[in-house]
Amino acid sequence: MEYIKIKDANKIISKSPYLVTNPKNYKNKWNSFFQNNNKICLELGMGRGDFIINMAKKFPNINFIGLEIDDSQMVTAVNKLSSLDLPNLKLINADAMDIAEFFGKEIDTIYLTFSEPWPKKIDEKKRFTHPVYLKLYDRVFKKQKHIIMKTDNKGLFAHSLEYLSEYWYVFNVVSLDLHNDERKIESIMTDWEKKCLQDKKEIYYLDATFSG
């Protein structure tokens, strides 16, 4: 997907009370930062924030952190949040490769919603479910690792199933057509997801865990 570059996006997001400008300072201290001992869930590549904002609204007793490298996309999320009061939500404008600098073993669930598919073989290590990232997640997960993923890219989903299974994750749920699945799997939709449904595109979904 292509996005419009917003002038002075970094200045706009820096004014938001939701943005954590110094996340390294809170490594191993996020529960103190949130002032509670609730679970902490992290979305990587949160884009315009639809998913993470609505999750924070729906589950006030869970802490959510949305990470996005593109400050222009984050502007949309910040604008949406300007009229909301969600003490259980914070945003980080950074590269996902840096998460081990921000978190100790503090994360309960990682959400990957419509991540960049990186279809070319030369770019496969950039996929958020590639073992390069799975090893990184090991450093921030609590004892049980938990990944929930949604995508409209069949190739990325197929590779993700392969990567996760080879890494000894167990699939609790796999759906090749989330919104027509008879199990009625509950999931917050993003704006992009709604567009996919209008275009009658399948949404692929997985929920995987690994204890160890």
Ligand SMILES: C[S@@+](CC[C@H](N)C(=O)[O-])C[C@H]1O[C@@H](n2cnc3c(N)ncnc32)[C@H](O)[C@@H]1O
Given for the second form:
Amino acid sequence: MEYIKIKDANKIISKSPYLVTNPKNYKNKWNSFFQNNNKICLELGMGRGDFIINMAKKFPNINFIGLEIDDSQMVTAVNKLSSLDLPNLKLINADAMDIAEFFGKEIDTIYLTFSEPWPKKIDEKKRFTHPVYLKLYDRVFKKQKHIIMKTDNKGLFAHSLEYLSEYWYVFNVVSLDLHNDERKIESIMTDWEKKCLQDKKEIYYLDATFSG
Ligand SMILES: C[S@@+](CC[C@H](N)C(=O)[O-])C[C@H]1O[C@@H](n2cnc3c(N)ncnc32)[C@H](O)[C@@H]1O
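Got the form predicted alone; any chance of the form predicted in complex with this ligand too?
In what comes next, the whole complex appears, and the chain from above leads the way.
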């Protein structure tokens, strides 16, 4: 997908106290960095940040890290954060492919929110639930692996169910229509999700764990 580019986005986000400019320095040290022993949850491709910011507000006793490759998308998140004081939230501007450089086995949950669908077979390894990524997540998850995914893309969701089950994940929740599900599954909305709902698109949701 193509996103609008903001001039000097990199300079703008680097001034935010929420941005961690040298995440490699904190590998295996994130709990000391946050100065607590609370869980650490990571969102990959956080975009404009609504999800991770509202999660950090709602759960002050959990540490959240939002990672995003596109600095222009992050400008909006940083602007939203400028009047907030959330010691349990940090942002990283990087490629999801590099997470093992930033984290040891320290992550409790990975959120995959409206990730790029990469529909073509030739691009399948770029899907955030492809085994290439699942192997990468193994390097950063603590003992138990926990993935929560939301998407409006049926193809990506179908592939993800397949990839995760072949990788021995167990599904705790699967919903083919999150917002009309009679189980009333609680989930903070993302920026992209709000647009999908306006367009009356169904949202697919899964919560999967692997305890090994
Ligand atoms: C469709 S948007 C969804 C944004 C946000 N999660 C939401 O739901 O509003 C997908 C986001 O993933 C980001 N992204 C794509 N590939 C990435 C990668 N390899 N590493 C980190 N972020 C990535 C894009 O820049 C974009 O912001």
